[in-house]
Amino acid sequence: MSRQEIVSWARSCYEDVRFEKPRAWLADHPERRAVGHLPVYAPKEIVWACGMLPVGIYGGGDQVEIIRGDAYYQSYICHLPRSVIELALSGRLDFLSGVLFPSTCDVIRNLSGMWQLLYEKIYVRYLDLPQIADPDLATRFWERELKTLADDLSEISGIRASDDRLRAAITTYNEVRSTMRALYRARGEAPWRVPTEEVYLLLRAAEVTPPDEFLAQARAYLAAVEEDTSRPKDRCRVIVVGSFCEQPPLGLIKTIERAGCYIVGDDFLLGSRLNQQDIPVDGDPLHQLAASLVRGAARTSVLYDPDPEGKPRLMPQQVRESQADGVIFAAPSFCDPALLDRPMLRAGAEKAGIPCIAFQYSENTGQFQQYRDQAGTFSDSIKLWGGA
């Protein structure tokens, strides 16, 4: 399969608001089940070990007009919950046997309650992610939460999440995360050969396809990249921060790179990469899943950080690791976790002399000229005065 065909496959997954990929997976075997999950994080290993397909729900982007969804929420919150409700009310999510709502923010919490009212017969669970300073206590808490989830999903699917099945699922998703890290390394080393648009599309495809299908496509993509002979352009290297929940429109990602920036770091779809290292497969699998999240998760606004100086140091650290020239703070409008953390993150970056700009977006944004102007001016200023 050619690189163009792989990207086309990934784009078709991204653009499919009817979720035809998971529907086809279910149709192949009528006894199968699928469980949806909201951003930022859900333990996909548990879902997969129960014989169920985890399906990421990230709204309808600019492809779904919000009509009924607006009636359920006030205007001064992010766009995502209205979009998700619209997907549900239009029947696009009727193939799900359950939906998981992580404790990302109050909006996601309220959305879980809304779902219980609308769909009483569908399994709904609000996942209280560990927010405790004591890592041992947090691990015990999260392990109990995972045990409850595994028992509930096993009852729905009829397949018990045994230790062997859990270890197999952990091994599978270790491979998925390793492949995602390889995609990010390839982009960081040669962003002119690996556009963020293509990496993002592949990661979105991973949210709605079985892991083996994603692995085959992503590995073929990495092999195709090796044959690319493109040469770098005169662009600055930036990291994009604040887009871990409601996702930016694909056009915005393309606009930033076309305006003179190579994106070499980001928190897009962070949940799929929240565990930064492989999860051990020896010992008790639920304990290993819990401990890995508590002790090895990427630092993000939706998880407690016991280090009071951690957030100011985070941007300089990420800039060094990605060899970036600047930071673009891009967050959805009304995103409390991202916008509350932004002043601390930006202060740390500016104290270290790192150029920064900031703006807000909505998942259904269709006009990108203002962002192009900002990103282009930012890139030019770095090249002229920032030492890029």
Second form
Amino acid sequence: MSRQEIVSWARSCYEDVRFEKPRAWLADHPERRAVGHLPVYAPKEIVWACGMLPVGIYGGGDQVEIIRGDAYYQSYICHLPRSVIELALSGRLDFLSGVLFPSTCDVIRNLSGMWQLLYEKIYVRYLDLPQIADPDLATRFWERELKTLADDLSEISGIRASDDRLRAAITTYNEVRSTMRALYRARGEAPWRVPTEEVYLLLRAAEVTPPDEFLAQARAYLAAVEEDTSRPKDRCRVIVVGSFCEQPPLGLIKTIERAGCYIVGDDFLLGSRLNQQDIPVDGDPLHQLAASLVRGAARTSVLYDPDPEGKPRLMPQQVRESQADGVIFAAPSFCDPALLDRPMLRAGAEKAGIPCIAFQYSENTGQFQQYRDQAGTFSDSIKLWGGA
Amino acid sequence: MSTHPTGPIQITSPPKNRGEVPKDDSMVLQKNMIAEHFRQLEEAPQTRTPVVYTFVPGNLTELVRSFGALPVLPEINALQSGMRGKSRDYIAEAERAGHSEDVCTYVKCDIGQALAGNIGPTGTKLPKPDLLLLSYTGCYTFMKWFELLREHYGCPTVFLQVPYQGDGRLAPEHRAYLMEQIRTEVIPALENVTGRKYDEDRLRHYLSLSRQAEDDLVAVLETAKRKPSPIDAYFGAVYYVGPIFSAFRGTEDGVRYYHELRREVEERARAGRGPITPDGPLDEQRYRLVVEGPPNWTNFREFWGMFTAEQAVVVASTYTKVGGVYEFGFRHDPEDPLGTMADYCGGCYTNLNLPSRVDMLAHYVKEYEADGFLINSIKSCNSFSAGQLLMLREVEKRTGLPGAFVESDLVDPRYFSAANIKNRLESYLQMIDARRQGVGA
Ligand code: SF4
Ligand code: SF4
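Mind pulling up the form predicted together with the partner chain next to the form predicted on its own we just looked at?
Let's see the whole complex now, leading with the same chain.
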């Protein structure tokens, strides 16, 4: 398959707001089930081990017109939940047997209650991620939550999440994550060959397709990239921070890169990469899943940081690791986690002399001129002066 | 969340003689308690009294006090700043320092206050915290708020994760998790900063005092079932819950205050009188309402006045449950200190899921024989506001009554539109009239 074909496949997954891919997977075997999850993190391994397809629900982006969703949300609440409600009310999510709501923020938390009120027959689970400093206690808590989830989902699917099935699912998702890391590595090494738009589309595809399908496509893509002989352009390298939940429109990602900033680090779709290392497949699988999240989760706004130095150091560390020149703080409007964290992260970056800019977007933003101007000026200033 | 109300006592007193503002004994008592508390706080650095900052929902005041420490509740500082007309400047200060326009204004008000010298509600300087006790009870913003304060003060922080009642109950494993955290994280942190050992007998004693005050508070709130209601269960009750939601749960002062308050309210009830509002007594009551959501503090008196002008009294509110829900039977239990603290935290209103909040509102409408209900949606509070439009419809469905929806903010005066709210309230009350007359019912 050519690189172009792979990217078209990924784009078709991204544009598929009727969720035809998971529907087709379900149609293959009538006894199959699918479970949706909101951003940021859900333990997909457990869903998969119960024989169900985990489906990421990231709203309608700029493709879904909001007709009913606005009647459910005041104007001062971010855009994501209204487009999620729009998807649901228009029947686009009617293939799901359950929906998981992680403790990303109070909007998603309260959306879990709305689902309970609106869809009494659908399984709804709020996932209270472990937050405390003591890793042993946090692991015990999370393991117990995972056990409840596994038991509940096993009942719905009729397939018990046995240890063997869980280990197989962990192995599968270890491969998914390691392939995603390879994509990010390839982009970091040669962003002129691996545009963020393409990496992003592949990651979005992973949210709605079975893991083996994603793996085949992503591996083929990586192989195709090897053949690419494009030359670097005179652009700066940036990391984009704050876009872990409501996703920026694809046009915005392209705009940043075209305006002169190679994106070499980001937190788009962070949930699928929150576990940064492989999860061990020996021992008790639920324990390993829990312990890996507690000990190995990426630092993010949705988790408490027990280390007082954690926030101020985070940007310098990420900039160093990605060999970036600056940080773009790009957060959805009205997004508590991203916007409350921003002053702490930005202060840490600026103290270390790292150039930064900040803006807000909405998943359905359609005009990119202001972003183009801002990113262009940012890139020019970095290239000219090495900083703002 | 939000809040808690230890507002300026004098505004609830009726001006009987011109220039003279008589006060009920409970009001005087509360005012003195607050003044004394802030005096102690001001002197804390000299008296070497440890100071613990924590939040209203899930506050472990008895435990904090059992270590000889004094609690400070930043939400209260913020709301007081709103009432004293200071919040606009504090918010501007925080926004200049890089805080977004779109986030909780309590946080910005508090940060602005800290940046401007940390002068508390009574005009005295507030001490720095020796410990931030981050009781994570039903509001995501709490986590960021104390991460921000931790940066500002550079003091130790202990995190208490209160699992959300996603399934409408505090699961046994969640209760156990809470107890274990209190035992292995919170108590050692308090021991560290205070230099004192955990004293369970002292804690039990304080918990028994809490229980007495809680009995009296419930009795006070339930008087609103009477007609006329002797209290306003929203605007008036934010003062009543002040002591118990903050520094005075588990204290002798708290017990005295609630005892006195109950005596006064029951006396008013016996006499068939209504509550005392800033605009005088509200004995004639045309509308009985239930309210969901925090009040606006910058225009509190004006907001209340809109209700009083229409002879509308609030008979129950959810906001007055953010620091603890007592009316369905929960009381602090000295026989089970850690378990009772876990139950308390888990049960605060902010920690309840949407279906439970809908149940509670529908219950209030029925039990308190309300004519309708109103949601005050707060612009910068996702914890309360996200989902309220669906709650409105659900409560309407359950009760068969239409609801009203108004919007404002806690402490950002830019978002209080008096004309808008007044119009909506008036049209809503007219609709209630029309229904009474059988028009458009
Ligand atoms: S965009 Fe931000 S506020 Fe909105 S649902 Fe996501 S995390 Fe919550
Ligand atoms: S977001 Fe709401 S509940 Fe949370 S601190 Fe702010 S006002 Fe209180």
